[in-house]
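The chain below stands alone, shown as structure tokens; this is the form predicted on its own.
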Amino acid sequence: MTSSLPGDRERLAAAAALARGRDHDTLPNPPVGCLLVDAGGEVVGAGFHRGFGLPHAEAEALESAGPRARGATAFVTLEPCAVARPGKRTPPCAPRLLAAGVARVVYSCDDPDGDAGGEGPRLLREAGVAVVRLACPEAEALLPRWRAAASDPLPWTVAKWAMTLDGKIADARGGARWISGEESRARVQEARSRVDAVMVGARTAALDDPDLRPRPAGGPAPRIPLRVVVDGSLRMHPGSRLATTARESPVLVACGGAAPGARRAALEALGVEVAAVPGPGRGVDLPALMALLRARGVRRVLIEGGGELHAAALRAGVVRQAMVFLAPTLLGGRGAPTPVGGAEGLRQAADPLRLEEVRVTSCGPDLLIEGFVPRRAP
């Protein structure tokens, strides 16, 4: 492997700085940064992976460099990929670097994937590109959560909700439109377009009659996620928007073991897929459901409620991240629902379930609070 040159280490650290703090958006993909530097030492392109389902860092850097990428050195925090994995939405990057005429690639971290790891550097070397692997602590620091996600048998699952300052997701009568503002709702539509599946509980499906397909600003969604309803008793109405649009975009209803046969037949006649995933009582085994989705190529799931499903998913240990929109409003009401329901709660006040690496950003008049759920039994 080619030796490193003076300044390589600093360039890799600069590429890592581009990707720092992005894993809230990218997981289960890695946060990656890329710089393109010409023979004279000038940065001609830069990019980072902005989010799951969006272009990779190398693609962004090549796009910004244009023809100036020819003959340049690419500094990438993670080895360029060369294998199109199942469920992968973007093409591999090593062939794109070759096509752009990049002369040299310096990367820091190996891909832990046993099937794909090492293929990118091998492809580049065989095509005559100089390849250097150089240790860079700043690049390695980007990847601990991704390495854990890469070995996770379940999809990366994000629990999302919008709530008022007093912690309500609906009023005392069940009305929930609209808790958050327009900017937050647009952010949710964008998030839906970047996941493989959107999931709701039976009560939310019945009360809100949602469609769950993304409606991003500026045009149709590039990809429609699988719409999933967790419905232990199979109460979903055949006249619902989900059921009546199942032939347009896939819908999966997960039920328990005692689902009514007539209701199942009616839903299946509309194109709804019904899967029995029996859990305790008449419920659904959520880890088994997530494993089923992962086996189908689903890598990122957005759970949109309601409170009972959020509580069950957190108790089952399948939630990896929370995405919470906090609106500057008040509803009150002893019976108004909260975002995490259940009769017993998750933890005692002395030992709450505390999110890690919390990121808080403004979203119009609302706050968006994001963080990772710790990997321990709730």
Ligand SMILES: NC(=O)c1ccc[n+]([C@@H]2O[C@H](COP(=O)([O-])OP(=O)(O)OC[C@H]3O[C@@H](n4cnc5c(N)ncnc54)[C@H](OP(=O)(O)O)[C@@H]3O)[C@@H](O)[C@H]2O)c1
Contents of the next structure:
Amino acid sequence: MTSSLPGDRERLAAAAALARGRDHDTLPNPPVGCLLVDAGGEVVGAGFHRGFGLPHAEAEALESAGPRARGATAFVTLEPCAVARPGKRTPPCAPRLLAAGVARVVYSCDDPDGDAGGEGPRLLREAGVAVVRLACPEAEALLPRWRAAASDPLPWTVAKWAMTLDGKIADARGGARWISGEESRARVQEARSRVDAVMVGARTAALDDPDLRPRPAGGPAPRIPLRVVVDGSLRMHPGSRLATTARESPVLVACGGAAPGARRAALEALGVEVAAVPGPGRGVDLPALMALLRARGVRRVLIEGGGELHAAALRAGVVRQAMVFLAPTLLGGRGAPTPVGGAEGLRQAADPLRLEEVRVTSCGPDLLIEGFVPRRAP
Ligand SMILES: NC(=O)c1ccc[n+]([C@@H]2O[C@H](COP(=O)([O-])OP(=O)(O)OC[C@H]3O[C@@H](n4cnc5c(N)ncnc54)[C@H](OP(=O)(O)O)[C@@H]3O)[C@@H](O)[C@H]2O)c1
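Starting from the form predicted on its own, produce the coordinates for the form predicted in complex with this ligand.
Now the complete complex, all chains and molecules, led by this one.
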């Protein structure tokens, strides 16, 4: 390992600044920043990992530098990855840095990721690139949530809903169309294209008859997530959009132990996969369902309601993050569903479940409020 040079630490801190506050978008991937600096000290490229399923920081920085990456030093907050894994959506970064002709790599944090750890720096060193590992507190500060996620046996699960100012996710008749504005709905389409699975409860499947496949405006065809319905009694209609499109893109329905065999056969005949994941009563064991998804390579899940499923998932401790669109509208109605239902409340008012690292952004006329669910049982 070669030694560091004056200014290296400051450059690493600048790379870390690019990635700060990005873990809402990247988890269970790490937030990573990368700067490319040429021999004269000029920054020729910069990038950060913008979100799960999107290019890594190094790829973004190389893209922005173009041919000026040749002979440059790459400052990366986390060691560049080297291993291409089945299901991984982005090619490994160490070979890309090599191919671009980067002369030196300065990184801060090791990747504890099983057999992948240390492989990138080794590959670069063997190819003649000078590799320096340098402690940088700003880079290390990016990673606590990612480190926790890396040892989590369940997928990174985001509960998403859109609600009115009076806290309704649908009107009193159950209609949820157009709760949020156009920009928010576009954002949801984008979020769907960046997860491995999208999940809804049985009532949402019945009332909204959703398709759940992303439909981004323009751009390349999105990757289609696995569509999952939590349906204890297996009431999903064989004529529903989900059932009738199951042969085009996969649909998994998770049911309880007492789901009628005839309903199962009717759905399976349409190409729907039915998995019995029995929990208490007629319910579905949500941690077991999440473990089943994780075992299939699902790493990020978007739960898109409704309120009963959100409540059950929060209570079961499987939700890691919330993504809430708040529309400046009112609906009223005692019977109109709210985003976290359930017969019993989750907490007392004096001790509510408080989201952490809350990020608030505008989305057209709506607000998007995101935060992490604390890791103690609600
Ligand atoms: N604005 C938004 O963002 C948004 C998003 C989604 C939905 N919505 C609206 O929300 C309403 C539906 O919400 P909802 O709260 O009434 O229903 P829901 O959460 O969609 O579905 C509830 C049903 O899901 C099944 N379920 C949930 N958790 C389960 C578990 N652990 N085990 C087994 N089954 C489980 C149960 O079905 P069984 O009783 O059959 O077992 C339960 O009755 C609709 O009006 C929809 O339009 C709005």
